[in-house]
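Shown here is one chain on its own, the form predicted alone, set out as structure tokens.
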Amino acid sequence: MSCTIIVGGFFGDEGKGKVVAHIAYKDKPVIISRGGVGPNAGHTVQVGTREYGVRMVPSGFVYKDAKLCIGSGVLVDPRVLKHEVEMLGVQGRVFVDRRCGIITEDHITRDKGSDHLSKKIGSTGSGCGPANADRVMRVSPQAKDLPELAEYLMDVPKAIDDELKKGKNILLEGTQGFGISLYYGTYPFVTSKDTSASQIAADNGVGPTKIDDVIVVFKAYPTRVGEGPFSTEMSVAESDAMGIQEFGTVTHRKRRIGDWDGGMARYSAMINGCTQVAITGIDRVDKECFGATKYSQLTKKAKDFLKIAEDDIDSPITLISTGPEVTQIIDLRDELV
């Protein structure tokens, strides 16, 4: 039996969905289930030339031997769920738990004509917050009570624990990242849950004890979208010089640049409960990394901000992705065992 909960140690976009397709492929999960917030939240995976951007159907979905679930406590927008699973060829794969919480149109409105949260915390936009705030009131509609999820709709906490029981690995997949916690992040400047691995485990109906590992993916240089804190933030000037431009996956604003940020990096493994780390876009911090396979293909350069990184989280580096496609990632996890 092995339950795994990859989330984000930064501000998002840190490249879980690369660093969950990855594991995907190597330990075969029979299911895959999403925790998080809702539609807020792109993940990008890559596949050979070929590059997907997803907001509802977990990143795991290149793997095509695992079910991919919605657990109960992400927010289903109707639309965007059925246009994925279309667009990436994943019928009869895809469930929701039956008491997951509905976006609707109006939820939209609200988000997107609210200054609050359009301008001042720079909301996505997808009407999450007015979403879960109705939840809260619990005048929400849930996937239970919409007849066209009907063919999606499951138990998922029941069949997380059925393979559980069976010996089987399940990954859960988290979204968003820590700096945005509702609870720990840089309050107002957050989204409208907790993103930590506890509430991805909850949201799943994942008990703690069930729970055998929990992945923390940093970014070399961390990146944020919207407005909001960013003690380490670099000006244009000096990412345009680096080469380094990003593109939120869901707004598709430009992400602002940092530095690494070792403090937070140990707080948020802290929170998380880290027992093993990501490291995402080492060949930023040198290029001659770019699509290294191997530990020792790597630079001087690189190994020593890894062993820098490695002290500020006090967990043990185990992947390290060396670019954008699946394939391009350096896994050491057999070396803890």
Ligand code: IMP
Second form
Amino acid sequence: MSCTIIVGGFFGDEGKGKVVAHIAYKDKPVIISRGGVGPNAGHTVQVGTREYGVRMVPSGFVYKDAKLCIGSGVLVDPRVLKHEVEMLGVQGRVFVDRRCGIITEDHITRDKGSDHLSKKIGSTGSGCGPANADRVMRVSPQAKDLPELAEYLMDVPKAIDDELKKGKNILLEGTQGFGISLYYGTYPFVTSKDTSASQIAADNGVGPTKIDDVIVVFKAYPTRVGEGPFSTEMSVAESDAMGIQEFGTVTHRKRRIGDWDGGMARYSAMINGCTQVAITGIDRVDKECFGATKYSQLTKKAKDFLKIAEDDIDSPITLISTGPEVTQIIDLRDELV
Ligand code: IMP
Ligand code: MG
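Moving on from the form predicted alone, please list the structure of the form predicted together with inosinic acid (IMP).
What follows is the entire complex, opening with the chain shown before.
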């Protein structure tokens, strides 16, 4: 029984939401708790033909037996949270740490109104940067100060610790990606906080010695939204010709597409303390792999790519996503032991 962190290894949007949902169904965690910046993150989860986009509620919500928590490091926009809770029908399962920072209308106005943030950096305009700045200045409200959040309040670290002591599984969900970490990313073209696994542990009040596994998610063809360097970026003509087009979950901006970046993957795995790797989008390496659920169904081309990726990252690939739907995945974790 264990505590697992899932984080993005490139620039975000690696498909963490789908990987979290799969692991939730399979490992049956009693708590799925979110770390990361705030509602600037967008996770897409597809179950059957239904597609959900979430920004505040953990993407493991599709697994109905888990409590869904938001760790104290995360910024909460109460409007976004309430809307999602209603839309997803997850009332009674969502909990917010008392100490979460709050995003106000003023933060959103300052984010969108700042040329530096909205134009130069290409922020999502969700208010996260200004809200984290206020938090550092110690003038930001906390979740416990808002009457409309009273029904959700919880001591998230304590709840997680209680369950770990009972031997239960816990999933800590990261957001964004390594390349936009405030500390390790392409500063200043980054988000307003670190995004590495250590940060996700800290966001949830789980000390490093209690973490058993760190799964870093990489997409075969990385993407980036917003401004900033992207060394393996391809031209739009190239990615269009490959049939790769993606749009952001939060801002609907067209995502920039790139080739596999082995050097970045290795460095990202190092700082994240990666123990296992999930590769998403293998169906883009070879269309024939779409929907595969067994390693033996993969083509030579896909297996060759996975071999290169595994050598680059220097950690075992244990999960291979073969399409957007939650069951389109190859899970090799059982073969590890
Ligand atoms: P902010 O986090 O809204 O301040 O945006 C700063 C930069 O991080 C911009 O380039 C955003 O596009 C990017 N960013 C923030 N959150 C995400 C995410 O969840 N996925 C991908 N990019 C993100
Ligand atoms: Mg996203």
